[in-house]
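Only one chain is included here, represented as structure tokens and corresponding to the form predicted on its own.
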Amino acid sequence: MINAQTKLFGLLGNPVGHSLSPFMQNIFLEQCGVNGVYLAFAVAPDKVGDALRGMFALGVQGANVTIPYKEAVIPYLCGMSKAAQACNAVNTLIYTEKGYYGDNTDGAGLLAALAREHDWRPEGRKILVVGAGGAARGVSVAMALQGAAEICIANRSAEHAAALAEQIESLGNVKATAVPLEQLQKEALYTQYHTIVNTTSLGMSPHVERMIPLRAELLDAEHLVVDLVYNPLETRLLRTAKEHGAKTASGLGMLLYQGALAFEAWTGKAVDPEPVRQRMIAQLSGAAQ
């Protein structure tokens, strides 16, 4: 029951109406016996600073940050974790006496999900990442730090792709390249990279007919296609990849595991996200009807 001791947690983004984070985090709170509630806040672009100052003044204990504010919140933070600094993007805000501390659990969450779902780890692999925004940085940095051999960034803006590739190479011991999005039509990419990660929002509900310009006929059982979009659960990209024999992973796993890492940072309580997976799938299925 909500009472005078109830702690508040939240999600900042725009839009947020599609998000499953409130559904998931409130289950975590209930399962761990934490007297708290998690809400979603749609914040206007010119109100990000006001939102963070207001949340801190009211004692909001933690929050997630989603599109398009993973970079915009940075000037208002009292500090950042090494992961957040490395990718210059924040998806988790942790309350401290000095202000909010920024972390990025996206990459770690995705790696935990892929290890659980496909026994997949980045060590020694060549990976193609589509997109160059905050999610792409989080994923690419985590994979680079965990031993990926090579990461190729494909993006509509060649400048943004090149900047991210340079940032990744600066971490050391990983080769990073950048190509324009049109290069996804080149057969050589599918021979060289057997892990393809879409970090863009193409295919997200309600625009479910969209997908990156993938040449699905070049996929086979050696390929793993990952889509960070989780609504719908099976995007057009994943459905097409599966039809051509590739292994697939939706963004639901990353959502679950990055959320569990954020929850632990806020509350000090570890949670196993797997028991929540089926409830999340049921929620998504209900939303689609």
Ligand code: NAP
Given for the second form:
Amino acid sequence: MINAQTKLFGLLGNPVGHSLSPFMQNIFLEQCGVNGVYLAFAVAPDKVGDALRGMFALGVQGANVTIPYKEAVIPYLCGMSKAAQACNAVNTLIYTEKGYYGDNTDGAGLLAALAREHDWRPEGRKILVVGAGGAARGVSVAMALQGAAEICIANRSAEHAAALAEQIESLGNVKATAVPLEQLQKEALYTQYHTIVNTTSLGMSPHVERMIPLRAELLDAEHLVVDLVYNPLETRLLRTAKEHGAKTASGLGMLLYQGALAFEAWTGKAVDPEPVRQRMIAQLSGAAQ
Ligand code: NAP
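The structure above corresponds to the form predicted on its own; please provide the structure of the form predicted together with the named molecule.
Next comes the full complex, and the chain you just saw is listed first.
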């Protein structure tokens, strides 16, 4: 029931029509008994500052930020978390009296999902991250900040991989290396790294036949293969990895848990995203038809 006390939350991006965040966040609001509503706003590139000033003036309690504005919102914030600073990207705006505080829950969301789904934690691990874009940055920074021993970045563009590896190593206490994507053909990589995280968009609908150049025959039950893509839920990469005995995790877990962490920051209420998982799967299946 919307009334005079209803709080507003939202999503800023462009486009936003495909986003599952309004569906998910409105269920969280209902589940936690918060009198609020979450809406999606497609903002023009030259209106990002106006959007944040207007939201603040109206007392919008919190928002998510998606492509292409994760960096563009930064000049309008009153402060940023360590994760957001290290990624130079913000996916969550939290209302404070001084203005919006920026956080980045993408990486922490993936780690929360992997802990829940596979009891997997980054401490002391050697991890292969495929891709060097915004999602790779979020995920690698979170893994480095939570104690990963080594992160290897494999990417199509060597300069992007090298820049990300350098940035990760600057966080301290973690070894970071960069290799070309073709290195995924090397057998040694599969003995060295037992966690492989695809952060590229390869395999995302409608190009579902695509996948990173994985040597699936070198996988076994020791390997965990993670795909940040969640549409389709089971990508060709995950299907292939599963067929060869590896453990797998889809991007849906990351989506659910980054949203739950943002929700908690806005409302102070911890939400369990697991009851929402099946509804998200049904929503995604509907979207795919
Ligand atoms: P991005 O910044 O544009 O980065 C894309 C990455 O993919 C780059 O490393 C790029 O390599 C690589 N790439 C793109 N096309 C390729 C191709 N044909 N062959 C080889 N490499 C290719 O995008 P992003 O924001 O990181 O997002 C990446 C994916 O993560 C998307 O599918 C997105 O939906 C997903 N994601 C999921 C969640 C979640 O909650 N599950 C959250 C965030 C993102 P170059 O450096 O060579 O260009």
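Take the two forms, find the largest set of C-alpha atoms that superpose within 1.5 Å, and that set is the rigid core. Numbering follows the first chain given and starts at 1. Worth saying up front: this structure is predicted, and the values here are computed from it rather than measured.
Visitor: Under a superposition restricted to the rigid core, does residue 71 display a Cα displacement of 2 angstroms or more between these two forms?
Guide: Yes.
Visitor: Align both forms on the core first, then report whether residue 279 has a C-alpha shift of 2 Å or more between these two forms.
Guide: No; residue 279 is a residue whose C-alpha shifts by less than 2 Å between these two forms when the cores are overlaid.
Visitor: Does residue 193 show a Cα shift reaching 2 Å between these two forms after rigid-core superposition?
Guide: Comparing the forms between these two forms, which are aligned on their rigid core, residue 193 does not shift its C-alpha by 2 Å or more.
Visitor: Could you tell me the distance the CA of residue 62 travels between these two forms after a rigid core superposition, in angstrom?
Guide: For residue 62, the C-alpha ends up 4.1 Å from its position in the other form.
Visitor: Would you look up how far the C-alpha of residue 32 moves between these two forms when the rigid core is overlaid, in angstrom?
Guide: After core superposition, the C-alpha of residue 32 moves 3.3 Å between these two forms.
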